[in-house]
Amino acid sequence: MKRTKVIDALKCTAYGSDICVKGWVRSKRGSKGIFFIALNDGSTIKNIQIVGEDANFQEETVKRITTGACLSVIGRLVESPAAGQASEIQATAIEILGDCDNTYPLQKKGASWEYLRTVAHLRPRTNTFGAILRIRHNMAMAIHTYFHEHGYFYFHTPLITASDCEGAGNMFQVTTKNLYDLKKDEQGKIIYDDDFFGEQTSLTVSGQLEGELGATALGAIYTFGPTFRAENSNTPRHLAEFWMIEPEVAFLDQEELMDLEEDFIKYCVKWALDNCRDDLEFLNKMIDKTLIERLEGVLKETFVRLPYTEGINILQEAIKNGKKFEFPCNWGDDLASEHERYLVEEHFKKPVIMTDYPRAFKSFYMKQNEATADGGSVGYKGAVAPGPTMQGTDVLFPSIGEIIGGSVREESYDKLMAEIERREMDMTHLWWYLDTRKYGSCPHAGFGLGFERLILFVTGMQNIRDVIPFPRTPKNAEF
């Protein structure tokens, strides 16, 4: 008999009918001669019921029906009598798929998120990580679904490079060489001329410079796929691999880069309240109980404006009034994820787009905004600030703190070059990038959206490493 999902079985209504089922067993209860399977096979948070009497099947049968166990189940439809399910299966056939005895990790009593973490090969199985899977795999459809909608093309950018997006130089080598026999200059430094590229190369940290080009080319493009930071970050809000968003549009300034910025992530968020409800109701008992409400807040809320310098105006405020923060927060400082989730939290209760960042601590190739005649700069409807700024916009979220970060670039060649010496970069493997600035430059901007962060909001999760099926962290790369 053809197998049925149990998705679909619980919205069947042809009672009175056989269907078969197959699926992993969640638990399993017994009572005078009769017992119960909550049985899943992963397509719903949801389990659906097999009743079975011991005496239609062989002793040894029943028991090996454990926790974990898979099963084929063939058995008639029929109406629950229980509260809280539709319809469950009374089983006329079982056949054991796959044993699991009593060392497996799994079973019903709770686990920890740390325990869980050393059984990520297993913990897919569990009705928490299922939920994350499930949304996870369905905020990838929201992301290909709306770029396609709005005329964007996937542009895909290589993993393997020899340019460092972000110049901070954190960046796992790629190589074929002998370790153990590298062959070095007289100053010392290592000889690449034998390995497989010919020079050094290493995995991307961003595939925003290569999405320029294709910006460049095509008009408006988006990459999705794996980035790689090897920072030593032992926090709930880094990786050591995670996956990016990072569309770069042509002819876009920065009040049309923050309305995609604002309309994009709404309709992710959508996307899951339209296509998620079970798995978000389900975190929403389990993890999170303000999650659904969160956000639906998101979707009513027109997203705040606000420039740095006036940001840093309101904390320094919040500060005189008795607020105390871990990190200093003057400006020209960095904001921390404290200084980011009061303004989102508590100073504005909505999500914050900030612009204009100070020059010092931004990347490159944004573009600078007007500079006053005392050194300092006019940025986003008008805002004056102290210091150079660059025309950034960063989104920030309740929980998470800074979700996007984006900004217009700087097409100009020549005020391009400016900041590079300014900073002494080194642009030996980036001459393809200034090309850009040479042959047509055009206006253009883009954001970077790290996927995990995403995740971690739509589920209320507070760890990264659990919204990742494998997380790849600081002495961690096992499974």
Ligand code: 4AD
Second form
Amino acid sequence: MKRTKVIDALKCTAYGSDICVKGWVRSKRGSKGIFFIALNDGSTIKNIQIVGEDANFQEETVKRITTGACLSVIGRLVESPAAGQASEIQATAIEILGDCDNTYPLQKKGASWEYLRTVAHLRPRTNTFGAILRIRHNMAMAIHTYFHEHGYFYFHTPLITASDCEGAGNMFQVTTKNLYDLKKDEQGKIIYDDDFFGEQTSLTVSGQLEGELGATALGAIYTFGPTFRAENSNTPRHLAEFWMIEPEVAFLDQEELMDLEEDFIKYCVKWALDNCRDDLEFLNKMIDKTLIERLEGVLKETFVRLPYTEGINILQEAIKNGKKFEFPCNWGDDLASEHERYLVEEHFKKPVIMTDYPRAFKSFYMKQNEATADGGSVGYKGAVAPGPTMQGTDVLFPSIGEIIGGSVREESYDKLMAEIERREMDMTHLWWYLDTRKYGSCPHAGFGLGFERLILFVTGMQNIRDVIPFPRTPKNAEF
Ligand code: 4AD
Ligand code: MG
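Show the same protein again, this time as the form predicted in complex with this ligand rather than the form predicted alone.
Complete assembly follows, chain above in first position.
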């Protein structure tokens, strides 16, 4: 008999017909010669109830129906007398596909997040991780659909690279060489000429630089793939391997870039509300009672567009009024997460797109604002900053912090070269990048959205390790 998925069986109203479902036992209880099984096959957060009479089955079979066991059940679909479910199955045949004894690590309900990370190979079978993983899939579909519908092309950028996009140096090296066997020159520098690629290579931290090659040919592209950062930051917001979405668009200015960032995030959130209702309702009940309200709230908000300089002014004002921060926030300082949270969660109480950052802590490729006569530069909406700023546009979200990092790119060859020289960057491996500014250069802009940070927001989860099936963090690459 053909198997019916639980999600379809629960919707089916062909009462009286025979049906076959397969899945894993969530729980079993029994009384007065009747047993009840809650069976789940992952197609939905909901279980289907299987009802059987002990007398109709071998005692041995009934005993083997334990939490976690995998079953194939054939029975009659009937309208359920129990509240909260439309249908159930009166079992006529049960086959145990896989036994599960009492050493099963998901025996007890209410296990801690920390414990569940140690059994990441099995945690997708819990209600919460089932919900998160279905939402994760849906967000990926939302992203592809958004860009496809808006005329962007999915552009595949390499994972192995000889260049460092962000220039932060937090890269994992790729080599086939035996590390005991490295060749070095007279200065002790490693020679890579006999390594696989004949030069030093790493896992990419961002597909942006190659994405710009796509955008300046196809007009609008996006990437969606894994990125790798060897930053030793053991926080609830950082992974060593995470997924990033990077649209890159020709002829886009800063204002339009911010429109895109806002529209795109709202589209994804709306997609979750429209397509993941059961899972969101489960998470709203079990994890975070304000989740759905918060998601609906974001759709109604207009994101604040705040030049860095104005942000600093607000923070300075707060300090004057008695607010205490651990880290300094004078003009020119990189904002710490406490500063971002103050602006987003306490001051504005809505998402903020911060713009026009001092170039000191931003990347070389960002578009430089005009310097003014007093040595400052004109930021967004005329705010005057005491120093050259760059057209970065980061989106800051409540409880997440930075969810998007983006910018307009410097399209002038001369200005870009001046910045590269100022930073004393070695451009040997980026000659091709400079060619975009040499041949038919054009204004363009783009951003990177951390996929897991989006999933954190949409699920209400607190730790980034719990929104990806198998997290990679310092000292942890199990599974
Ligand atoms: O701000 P970032 O470093 O920007 C870039 O890499 C640009 N090249 C993107 C672009 O303009 N095309 O990273 C972008 C986003 C961050 O805002 C954050 O959401 C996420 O990537 N991110 C991380 N997510 C999880 N773990 C980490 N270690 C992350 N580092 C960045
Ligand atoms: Mg950033």
